[in-house]
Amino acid sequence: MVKEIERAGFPVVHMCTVVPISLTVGANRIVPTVAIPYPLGNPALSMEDEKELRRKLVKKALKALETPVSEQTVF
């Protein structure tokens, strides 16, 4: 799916916790995340450090949707 939306012409971030799959669907811009049953957080940190964990990454994310690229690209 991240293919079709990129060939209509929208940047797409793909967030996602194993990275060769990623590559192997041919995503453009790849951002790792933290494990398989919680990508975006940690239920063993504190809320804030929580809070943080997910805003470090979306900001990352965020940056990666503003770079252009010309290959696939882990950030």
Given for the second form:
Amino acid sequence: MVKEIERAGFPVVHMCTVVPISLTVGANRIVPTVAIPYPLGNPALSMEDEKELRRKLVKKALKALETPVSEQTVF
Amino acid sequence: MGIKVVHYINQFYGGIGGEDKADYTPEKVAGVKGPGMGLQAILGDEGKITSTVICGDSYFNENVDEALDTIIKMISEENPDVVIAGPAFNAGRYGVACGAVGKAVVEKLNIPVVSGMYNENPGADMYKKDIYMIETANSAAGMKDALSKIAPLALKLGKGEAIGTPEAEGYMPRGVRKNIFCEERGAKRAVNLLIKKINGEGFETEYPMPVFDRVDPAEPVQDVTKVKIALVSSGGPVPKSNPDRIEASSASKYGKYSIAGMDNFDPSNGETAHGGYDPVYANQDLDRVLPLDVLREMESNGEVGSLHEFYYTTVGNGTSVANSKKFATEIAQDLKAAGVDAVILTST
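Hand over the structure of the form predicted in complex with its partner chain; the form predicted alone is what we had up.
Below, the chain from earlier opens the complete complex, with every other chain and molecule after it.
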């Protein structure tokens, strides 16, 4: 899906936990995440800390969307 | 006494449990478990599965180095002649685990490995050059057929016998070229192929070209504070009670859902339809899969331009590449029409 949306001209940042799969399917901007059942969270943390973690990951993703890349890049 | 075999399987086939046990740490048990019984029946007197190593799929993929260290140690203690991993069919994390274990066994222990999986399993492309990978059906309905190819190949590998071509043995081509003698010289064979092609007859190339389907990276956005961002996910986030009944695996459709006026997800307005991971955490707070809450805050304090009114979602669990392509092509058209500039796509 990442590839087909990017083919249409959109920069796509793929946020996922298993980075090798993302590389295999051809994502170009990859932000590694926390865990398979909760990529953008961590139930072991307090609500506040969990949200802060999520905010950091999303900021990283937005930065990736602003960054020119010429090949598959893991941020 | 036949050859010694160690079998690697996941928590599901090991009888430990489903997705709720996917974080199961590696364990070695004596003898056969699950599909190992079928394998042992085919191996007969020629080979014996002395032990089975079981590991949870999520644990493996989230702790690859640690998991591999433990698993390799467990396998090396058995000193087997061959290792069988899987078969994994279309289970992505399981396929990657089988491939990674296989590659490490070959490289670190110098023991041959045979696995089996569906050709669209991501583990197939990642590891088919490192180990012998039998091509299987996309579900465990193909178990009997898969085992009937895996076991004989394992016996040959374990005994050090010559291995036939991918077509003859049923494994995926490994990109290995072998010199052979032919009746006719190369120039003549090439011209024969050309003539067949010109005549529109069927012909089989002696050197198939690899297929690379890569998309060049799109241009970045200049300034995220001025653009419209859309959320897309293969992790199955859906409104409460999954109104369009997106399937838990092998999805035949995607959903488009409004987030207008919503500041975050909670158990009353969102859950996951995905059947390939433990849904407890996503159902408690879907922001863990689709980060609506922080994006809304960033939108209101000017850190991002705006968030597209809809999110797009499907279940990336055994879903075919063809379906995924079709969904994404339609989603991309919709995004264009809505003036979206960039996409955050989350996967579980």
